[in-house]
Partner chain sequence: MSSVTQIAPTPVAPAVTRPRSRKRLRKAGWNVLGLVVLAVMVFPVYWMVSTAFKPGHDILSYTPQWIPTHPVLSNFTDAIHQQFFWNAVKNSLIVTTVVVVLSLVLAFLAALALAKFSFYGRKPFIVVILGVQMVPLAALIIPLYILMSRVHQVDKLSGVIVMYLTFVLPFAVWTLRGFLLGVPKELEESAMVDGATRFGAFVRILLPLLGPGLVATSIFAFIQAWNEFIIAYVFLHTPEKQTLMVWLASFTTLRGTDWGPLMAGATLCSLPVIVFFVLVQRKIAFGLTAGAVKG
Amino acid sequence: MAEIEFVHVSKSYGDTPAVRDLNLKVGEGEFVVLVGPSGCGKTTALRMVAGLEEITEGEIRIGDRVVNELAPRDRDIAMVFQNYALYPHKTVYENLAFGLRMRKVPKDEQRRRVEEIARKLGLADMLNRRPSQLSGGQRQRVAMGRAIVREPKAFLMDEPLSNLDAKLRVQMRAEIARIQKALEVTTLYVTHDQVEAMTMGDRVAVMRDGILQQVDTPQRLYDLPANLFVASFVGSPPMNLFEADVESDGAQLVFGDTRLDLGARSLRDYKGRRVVVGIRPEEVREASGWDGAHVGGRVLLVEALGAEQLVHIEIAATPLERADLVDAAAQPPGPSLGVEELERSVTLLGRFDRHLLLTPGEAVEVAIDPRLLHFFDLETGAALPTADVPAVAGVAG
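Structure block, one chain, which must be in the form predicted on its own:
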């Protein structure tokens, strides 16, 4: 095992920056996931560790060595690719043993290690098959086994589950996490799927436009996003966002026809200013029996998911106009579906109990608890400190 460390690493293609001043350390035996939308620089960062991309500036260290000038074969890392990269004319056994044979490992040792890994990955009865005779999940396990059998200092995984169907992805992400914990091998994993990142990583590093936005444990990323982009990217469905005015010495929040007392969440430093307010869908509750501000709205759409239902509710509030500060894929839906338009409206998405009977067009009240709100600067997108919650660093952990 060995640490992987990026020290002020940048990568540019001509005048186009792909990674900008990246500083990140992956500890020995740690599973760190790089996540972000397409084009954010996460795969480029991984390929620089592997030696498949040259570094424009900075240093990459694996263990106690600076590896900037080392060839890929000399870095003692193993990489699992998105397309598996198996040799179609070789058997599973030959694919697993290929790296050992190239390193001139004795044949008895090759067989011992291949058979041991095959047992751990459930491939013991498939060693004589070729890749064309395997399912997608089995091919993925062979690709992982080929990396594991070498006993490298670190694993690099580039979206290894993206070619699998949804059910198999869930199964394989649990399998990869289990294997990594059992082997305790330093792992840097790249994905665009934030659910995958949150369920697998010891820590998750969120990137956007080549810049590291925040790195922390999955739960802290969810509970304490450092900025609007992380808030909108992490969570499925994404966080609801809208604008509101801070009044009464920072003790009240005003949006639409709602005046909400903030209590201990006072924004005294933002008195008289407009801020961005965020609330998770699971915290948007039908008002009956709940404390907090009751906000009137109208049901636009109900999505029944079996165990729960996702309800789209139109309320009077100012929509977030700084779309450049959030994840583009997390933007709220368009105009309401044929119901009366409010003068300034926002669509809140709420997770409701499946037994609550709601229909499109119906008036509804939701309860908003100020203790569960997130606040962000309208100009910079940075998370705001309140009287009971300190500011969150952009890059933590």
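For the two forms, the rigid core is made up of the largest set of C-alpha atoms that agree within 1.5 Å on superposition. Numbering follows the first chain given and starts at 1. A quick note: this is a predicted structure, and the numbers were derived from the prediction, not measured. First, how it differs from the form predicted in complex with the partner chain.
Relative to the larger rigid part, the smaller one has turned by 12° between these two forms, according to C-alpha superposition.
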The other form holds:
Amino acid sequence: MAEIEFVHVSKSYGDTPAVRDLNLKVGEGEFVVLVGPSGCGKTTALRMVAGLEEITEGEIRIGDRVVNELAPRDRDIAMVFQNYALYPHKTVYENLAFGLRMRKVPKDEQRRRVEEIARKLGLADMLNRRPSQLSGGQRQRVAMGRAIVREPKAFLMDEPLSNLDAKLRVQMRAEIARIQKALEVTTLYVTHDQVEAMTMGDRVAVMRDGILQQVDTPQRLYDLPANLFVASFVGSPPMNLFEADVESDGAQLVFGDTRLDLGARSLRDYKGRRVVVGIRPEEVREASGWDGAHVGGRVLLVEALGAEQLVHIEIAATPLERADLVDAAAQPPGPSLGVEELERSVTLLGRFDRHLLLTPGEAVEVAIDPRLLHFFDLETGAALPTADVPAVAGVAG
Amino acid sequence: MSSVTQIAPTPVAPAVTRPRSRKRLRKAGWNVLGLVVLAVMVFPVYWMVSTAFKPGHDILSYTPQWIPTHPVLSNFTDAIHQQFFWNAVKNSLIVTTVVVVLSLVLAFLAALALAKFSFYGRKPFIVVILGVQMVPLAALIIPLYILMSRVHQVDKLSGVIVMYLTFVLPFAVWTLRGFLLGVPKELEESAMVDGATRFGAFVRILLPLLGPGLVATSIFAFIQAWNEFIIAYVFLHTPEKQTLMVWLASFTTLRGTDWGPLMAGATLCSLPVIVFFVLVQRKIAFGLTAGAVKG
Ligand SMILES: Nc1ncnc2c1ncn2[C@@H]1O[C@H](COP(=O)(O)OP(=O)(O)O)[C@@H](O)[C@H]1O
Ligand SMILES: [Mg+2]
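Take the protein just shown as the form predicted on its own and give its structure as the form predicted in complex with the partner chain.
All chains and molecules follow, beginning with the one already shown.
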């Protein structure tokens, strides 16, 4: 077991940068998930740790050792590839034993370890099969088993679940997390799926365009996103975002016809300026019985999710113009159809109790509690410091 | 047949009432066509073999004899005892073996470079490899003859070997490159992370997966080198140095053609190709990389 550390690591392919000045430390036995949209440099970062990609600048350490110039085989790490990379001409047994054979582990020891892993992963009956005779889920298990059986210093996993169907994915998600906890092996796990990241990681590192945005525990990432990108990327459905003006006294926020008292969260440094306001769908509430400003809106769509319902509500506010600052996949639903009187309108997603009866077209009032709002700079997208940052967690209960 | 299955999934008019029987009819049509083509291909081979077993008067009779009624082996003994037969066998074996081995080794290394490394001028090189295969060989014979005579390679097996390599190599490189590209690079990488050296990953993972490609290439090189006639005929003058295909031509003289022994000799010459093919074809298991990736 060992820690993995990136120290000012950069990687360029020709002139195109793939990873820029990455600083990240995966502690001993820790499970860190590297998450970000496709093409943001996750795989590249992982491959540099494995030694499959040269490092353009900076240092990567495994344990106390700088491994920049070390061959992959000397790094004592195991990697699970996105496409599994099983050896097609070898049986499951030979696939599992390959790493042990390469390391000259005695034959009977090899057999013992392979059989033990096969039993644990439910592969005991298929040791003599070829990869082509396995289902997708079984191949995935073989790929996992091949990494585990080596008992390496660290695991690297590149989207190991992305080729599985949804049900199997949820199941394997828990299983991988369980195995990692049991083995206490340092793990760097790459995915583009924020749900996977949030559910599996001890800590989550969010990346975008080769730049690390924020590293924190899943809960803190959710509660205190460092910028607009993280705010829009983490959480499903994503955070509602729109623009609003801060009054010249810094104590009130104006959007559409709404005037919101910021109370203790006054934005003193942003007096008279425009900011981005964010609110999580579960904090958008039907007005009756809730504090905060009441905002009038209209129900556009109701999506029943069983335990709750997802309600699209149109309110008067200015949509966020800077699409480049948020996650492209998390764009709010497009402009509504034919609501002329609300020229500048924003669709708020609200997660409501299922007992609330709402029909599309109906007028509705939502309560927006200033204590639950997130604020971001319109230019840089950075989260704004307010007087009482930790309030979010405190109020939520 | 594949063209049928490609056309089939686009049903244009829903008005077609009995697409089933229509499909069957079309399928039958293609099958008949296939059989006709097969017959056209197989008949000359059959005629060669059957003629080889016929005595002289049966061969030249006006009513064609479809099956040899009095099969004889004399044509074969005649052919074998023909002058220079064993010389020709030896020469053909030398030329073919050297061409197969050299083309495999050289083409494999070249294909490896083309598939796995990026270097200046790689794209043009690939285009050139394709391009040279389109030049008709006959157009090159005279310039090549002059070229080879300047370096004293006319009437030598080594000269013929070099000539054969010029057209076997491009095709072999192209084929092997395709096979190499079919092996995901993650397989080797995974082996390297698992503790293999680069060379170890190459030998243990890549090479076994390339088996079918190497076999296909060697079959091609074997057939080309063994069956080639024009170059050998032009370049090899001395009877002792001629290959089997040139030796076969010696049955046709100014006084006529000795059909029986010629067909017997031709049959004998075809045997090695068939034997070689049967020996290696079991190794052509296409789709060997199935199951390597994804689910
Ligand atoms: N071998 C390569 N050559 C050139 N560009 C590459 C190569 N591999 C990746 N890239 C580029 O680097 C960026 C990051 O890629 P990657 O790390 O694979 O992203 P991710 O795994 O996050 O989807 C992408 O823009 C990709 O196009
Ligand atoms: Mg990737």
